[in-house]
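Below you'll find only one chain, the form predicted alone, shown as structure tokens.
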Amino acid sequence: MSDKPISLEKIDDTKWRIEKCRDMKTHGIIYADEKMIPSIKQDDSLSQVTNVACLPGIVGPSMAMPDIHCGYGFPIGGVAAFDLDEGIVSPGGVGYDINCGVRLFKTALQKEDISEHLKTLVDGLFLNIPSGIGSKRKDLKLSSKELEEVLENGAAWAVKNGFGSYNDILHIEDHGKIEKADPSLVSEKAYKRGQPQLGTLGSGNHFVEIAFIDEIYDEETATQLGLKQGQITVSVHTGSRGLGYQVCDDSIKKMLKAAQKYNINLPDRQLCCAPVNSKEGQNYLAAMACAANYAFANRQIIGHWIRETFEQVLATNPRDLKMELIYDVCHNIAKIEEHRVEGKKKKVCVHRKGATRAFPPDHSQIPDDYKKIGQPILIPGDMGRYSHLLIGTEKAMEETFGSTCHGAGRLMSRNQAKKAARGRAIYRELEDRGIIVSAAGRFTLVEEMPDAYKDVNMVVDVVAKAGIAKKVARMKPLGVIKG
């Protein structure tokens, strides 16, 4: 692509267009408001949107959500769909942390019920859920055979082994299991990285957050979900840990060769790919499914330990606590889905890289008890402001292949955050806001400080105004554990 600055044409208050030019096979669409555009232009994410538009078999526009920032190959916040016969699948369109995602629990507790116990709850969660770079568990050692079962069965393996209940499975995207996973395609190195890390949070932007509902936008939908003002919720944000990273790393090496083999002209080597229906493409999807299933199991196990921690600290029982799973969503995934393209139903390979599925009411792939309202969408913000619960819409199906944003999106790199935090006590700043934080290291707090992220309220307002999600409730953090 050209080194010239990319020109954005304003379509309306929430959408911007990058015109198709040169090697682009389609145009680009950026969901953002006027205030966001200057920061979006500061990195190479717009160039990445145009590069994705150059890939073979792309169907519809190359898209980015308002939490867009620069990623590996695809921008984070990127969405693109590809024809199954002429299109490709790319590890860069999924990312290194395969099925990094979020799950949200509701409880029977109100804010005042835990105010005296908050510090003990945060300490208990930090003790019971290993976090930080390379974090491992000492009491959950998997054999190769057991890990193979995890890769095949996902969250169901965790439930079968005593972590949570079958009711949880009903409220996980794809019931916590991506089909056609093939553990034989996962390398020995990935196995070795994954065996000690199941049930761990990891580092960076991963977290467990205790929050309360401070705003309800849609009373009817909130009531159907069992949510009310002041209610305590708990969310988990983590993914496939070292195993997923290794699966991606192994796949990129194979895809670089595949791109040459199939004469695919790459605008960026980070977009290495293979035809969806090639052996290499199908092998990647099968290995990716293994890592995705590992992530589902990981969040299921962590969720079980969250319940146990609350029960122990509050001296209560499951019946009174009523910590129930609202939903668990994927952020980094590629899926074969049926969508309407140019008026006809068609199966395509949808890449969501730092983007969330947003299916509407009555869609066949959402839980029966959500059919009337649509799929819950979980949008975490930074640890100092808010998180949001949204619902999928029909307009998302029409415009974005059933996709919306996934979080706040970074404003600063980690190095920039470190420079900006010099002389500041981030822990104390959060405490002054009434938020108790435990982290594996000081630099994690600095790198993940609220200023490093966009205001999630602005991000959510864009997708809601655009109609590709509907606002239901907002949650304000009280206690956070970070890697």
Contents of the next structure:
Amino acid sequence: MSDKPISLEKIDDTKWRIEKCRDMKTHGIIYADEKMIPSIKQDDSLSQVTNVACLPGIVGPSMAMPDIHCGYGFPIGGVAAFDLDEGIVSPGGVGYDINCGVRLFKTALQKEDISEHLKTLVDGLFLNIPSGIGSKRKDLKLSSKELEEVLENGAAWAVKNGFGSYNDILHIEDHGKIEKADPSLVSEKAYKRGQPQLGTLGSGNHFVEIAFIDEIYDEETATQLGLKQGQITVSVHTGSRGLGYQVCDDSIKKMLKAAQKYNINLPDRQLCCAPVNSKEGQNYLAAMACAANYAFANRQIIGHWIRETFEQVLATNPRDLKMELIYDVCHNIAKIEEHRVEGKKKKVCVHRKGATRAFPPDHSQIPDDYKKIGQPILIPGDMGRYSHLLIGTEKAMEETFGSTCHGAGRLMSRNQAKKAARGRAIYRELEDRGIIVSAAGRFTLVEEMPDAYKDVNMVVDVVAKAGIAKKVARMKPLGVIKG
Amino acid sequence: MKKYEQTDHTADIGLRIFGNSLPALFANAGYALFDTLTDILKVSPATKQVFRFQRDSAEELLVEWMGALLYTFETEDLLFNRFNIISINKNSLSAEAEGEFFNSAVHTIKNSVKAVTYHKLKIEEKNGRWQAEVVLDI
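Form predicted together with its partner chain structure, per the form predicted alone context:
Below, the chain from earlier opens the complete complex, with every other chain and molecule after it.
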């Protein structure tokens, strides 16, 4: 299927349709503007959208957000929902980094309050938060029993053990704990990988970023969130580390067998899956929940160290710093959610792989203090440009099972980035733009350089214009630590 | 004969691995993985580990083998540079890998590899020349 060119039919300025053909059970919808289409067509991502459309029990179209790029199995930026009786759940629809996600803190600081301390803050964060490949903590080695509690209770475990406060929990998707997690379904290998890695950033595109609010698009919502121009924010992007990768790997092996058992025709092995309500499907969701909870705890712990670092470097206290969590979102996850399908309420299994939940005002699953405004959505860009804060909408509920984009999306492969960076000092280029970067791996900086990504402003403009999120504020980076 | 080449993939790294036999293909797959992870020329064969697997196909065995090498690196800090396939058929593999413990003063990490995926996984043989395609999640 992937060898034939796929024709896209333009619906409007932000939406494109792939007609149903061959084994596809539904059509595909791509959210993108005209300028993005040539680069989207360059890799395999569109055929991945059509492959997902072939899976049994898909409800609604196979969708992709404007940050779409080639993944493995599902495209990155993919959203697909499946019927609970006829449909499937697929580990490839979530990815290896289960509950990779982002959290955003606001502070009582203005840009000028930290300008003299920025380098010390970045160095302090780099020292206090283990990062880089295979990063491990020496002072937080969990026993198997403790890890089991993390897998069951997520961010609440971290709070109970002194990392952050109960108020943080209220501002995390699903309160930092996905129900029905069953640690007995997590392998010994996953435990071995997970035990030394809780509270570590990892490498690749994971980061901690100090930024300031450089533009506000929706004054009323920003005020309700306590945000104003020039204010310092801090964000964290990381996930479930080796534990999540192992849960995915173990699950794929089981799902390859399950797909055969249930006679599911796979256009790509990586799409292996099982009926949602089968034992294999339920076991995957219970193991995935464990990895997701680990990721919530991981971001909670890292958040605590960020607060400590700011307090130490700026010689301040929690009361004056007011580093409060705005929100924490997942962008690699599968969830059983209630949506309106053809006019009727229906529970479906929504896969978001490189896509973010975007629930509207008054939704039962968002915090009480956000009920009026809707769920905050955090969209990190590349380290040289911007990040965005958006808010969920009713239209996202109608069109995308309450989902929107998750980031800038890669434009260049890692090899292309290396070629493009030849003869350039990326570190210096960022410094010239007023951004201090500390990276664990010297190769990471080149592969993750701003030019390797799409412009996040363009991505965000498409989802805002399509109405599947609303723009609230834009942040500009000042200091970044990379793995 | 070239052991492997990298193929372009937007977010991840694709590997096209070559071999003049199935055992050579698997040995070169180990090499390709560690050459992607680190400067493999700086790794010495100081210690040895044995790996044995049974799977449903040669393709699945390849992912299992590369995945096990990656897991050993992550959990035991072992980098490998020599790979000896003791026996292989399409359902089972027995192999040894030689290498040494990661030492930050000697070794660099070029890429963090999260996992060896099944995406577009393929092993082909034409006139005694073997070729495999594997995508690494980065």
